[in-house]
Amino acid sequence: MRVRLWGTRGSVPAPGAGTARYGGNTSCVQVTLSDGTTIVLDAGTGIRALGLALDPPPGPIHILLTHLHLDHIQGLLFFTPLFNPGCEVTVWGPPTAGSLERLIGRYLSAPLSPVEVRELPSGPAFLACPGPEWQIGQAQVHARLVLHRGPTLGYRIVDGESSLCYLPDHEPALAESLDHVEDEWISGLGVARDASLLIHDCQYTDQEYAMHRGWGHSRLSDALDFATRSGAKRTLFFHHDPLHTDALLDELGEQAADRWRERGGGEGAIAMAMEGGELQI
């Protein structure tokens, strides 16, 4: 699999000189499978630039939404393949009380939008994930509900010997420290186990977390604990707070690397996700 990061920010876009290196766009990750199939994880503002890069589209596109918070869907209207009548786009999402198309239509409709879902020329399909596992191209996709406000999925994509786990909005240590919880009770651990690459929420510093407990996001300490328990080969910390500048993220990245080494972790196995980054896994 080839992975490219188009948006790594959380909550709201944060463009500007102070966030230029790590990026200001909200959550969007492109996964290209070994057979060329395109999977897009979330549709934050980063999906706009991705859509331009996919012109013309290489084939069917599958968008996997973790949940329907605005920072994960606000780029949909600006994803150019949706306006290409020859492009096949399927949008997958979590189980909800209503249809996925109707719920997204609450955003893609007047007075919030000049274009409505039913008017999109590609005629995209909006589908709830069909089960805990299903096939997209060469890959087996696993979806599990995880701890975050509102119905939220964590995804695992397995293509041959490679696996990617994507948990951008996740608070697994909400109830208590992960040191005191058995594996089977840790949210998201099943889809993250021994992943080739784990992309995981790390929105808050340890100092900030006390004011944000229960908001659905992880502090650095808990993200490190989760990465350790998962046994992932490599981890990228993701969903950066909009107030976190490049300088602060550099500091957090150094802290994470130092603390990872103290745990006996390998060099370079922990890093802060950076918009524009590309990985082969």
Second form
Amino acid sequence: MRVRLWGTRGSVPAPGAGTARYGGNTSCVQVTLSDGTTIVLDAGTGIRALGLALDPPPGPIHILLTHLHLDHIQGLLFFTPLFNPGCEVTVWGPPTAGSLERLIGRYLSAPLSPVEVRELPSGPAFLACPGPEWQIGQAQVHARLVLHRGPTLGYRIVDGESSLCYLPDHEPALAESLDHVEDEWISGLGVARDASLLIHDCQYTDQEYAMHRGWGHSRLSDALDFATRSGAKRTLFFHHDPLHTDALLDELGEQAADRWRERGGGEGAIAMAMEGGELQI
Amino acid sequence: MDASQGALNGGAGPGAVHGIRLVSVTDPSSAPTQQSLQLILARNLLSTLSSPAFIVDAAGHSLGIAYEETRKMPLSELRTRMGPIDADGHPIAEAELPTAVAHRERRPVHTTATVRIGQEDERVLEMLALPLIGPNDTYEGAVGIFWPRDAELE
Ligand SMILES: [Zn+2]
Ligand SMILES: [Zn+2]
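Having seen the form predicted alone, I'd like the form predicted in complex with the partner chain now, please.
Full complex below, order starting with the chain above.
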């Protein structure tokens, strides 16, 4: 399975000279399974450039949305495969009160959008995740509701011996430090355990978190705790706050690596996610 | 950042492909079990309240009172430990405990009962049980909350 990061920013795009290295596009991760199937995790603004790279489309495209906050769907309107009548696109999303298509239609409709969902030339299918696990291509996909604001899924994609866990918006330590909580009571741990790669929310510094508890995101300490408890082989911290410049993210990355080493963690197993990054797991 | 961290990330902007590395690990074939988000949220809430409370999972196991304990305990054991009696002094049947009714009938239940808590004397409690219904009408369990009616202890 090959993983490529097209957008690592949280909340709102943050372009500019100060964020050029870690990138300003919002959440989007491309996963290419070993059988060639394309899975796209979230449709933040990073999906625009991915769409251009997928021309011509390599086959059916599966977009897995964790939730419908704007930073995770904003790029849909600019994803060129959706405008290609020959391209088969399936958009999977969390269980919601209304149909997924109708909810996404609130964004992809007038007056917010010049194009209505029903007019998309590819005629994409919008499907609520059919259950806790199902098959896409050769991968087993697991989805679980996790702690954020509103119905939000965490995903685990298992392809042969490799597994990727994606938890971009997640506040597992909302009420109490994870130190005191048993594994089965930690949100998201079920899909993260022993993953080859964990991509996890780390929106806030420990200092910032005091003002943002309950907003649905993690501070560095809690992200480190979660990574430790998960037993993931590698972790990328993700969903960077729009205020976090490259310099601050470098500093946070060093802090994370130091604290990870102090915990006895493996060298290089923790890093800040960077737009354009790619790895094979 | 050191080189190994760089291998996880693109060192440059979009379009760059850096240090692709093959890592082979064994992976459990399916995700391990975990409590549902509704129960996790309920526990988060209840653990921050001073009211004694407990959670019943979808299978009907009680999961601890005020989280001093979280071992699984059948409702029958809970009843034996607390021995609730109704206003007329008759024991309340296990099947009629608010959480049992909420669990069985998927509806909220409120009642007043006299119970023993730990080594303390009998106390009159208000008891409320709420079923937790998740997306697609899935039953995730129930919460039971107690309010001591201290005025009646005198
Ligand atoms: Zn987000
Ligand atoms: Zn969100």
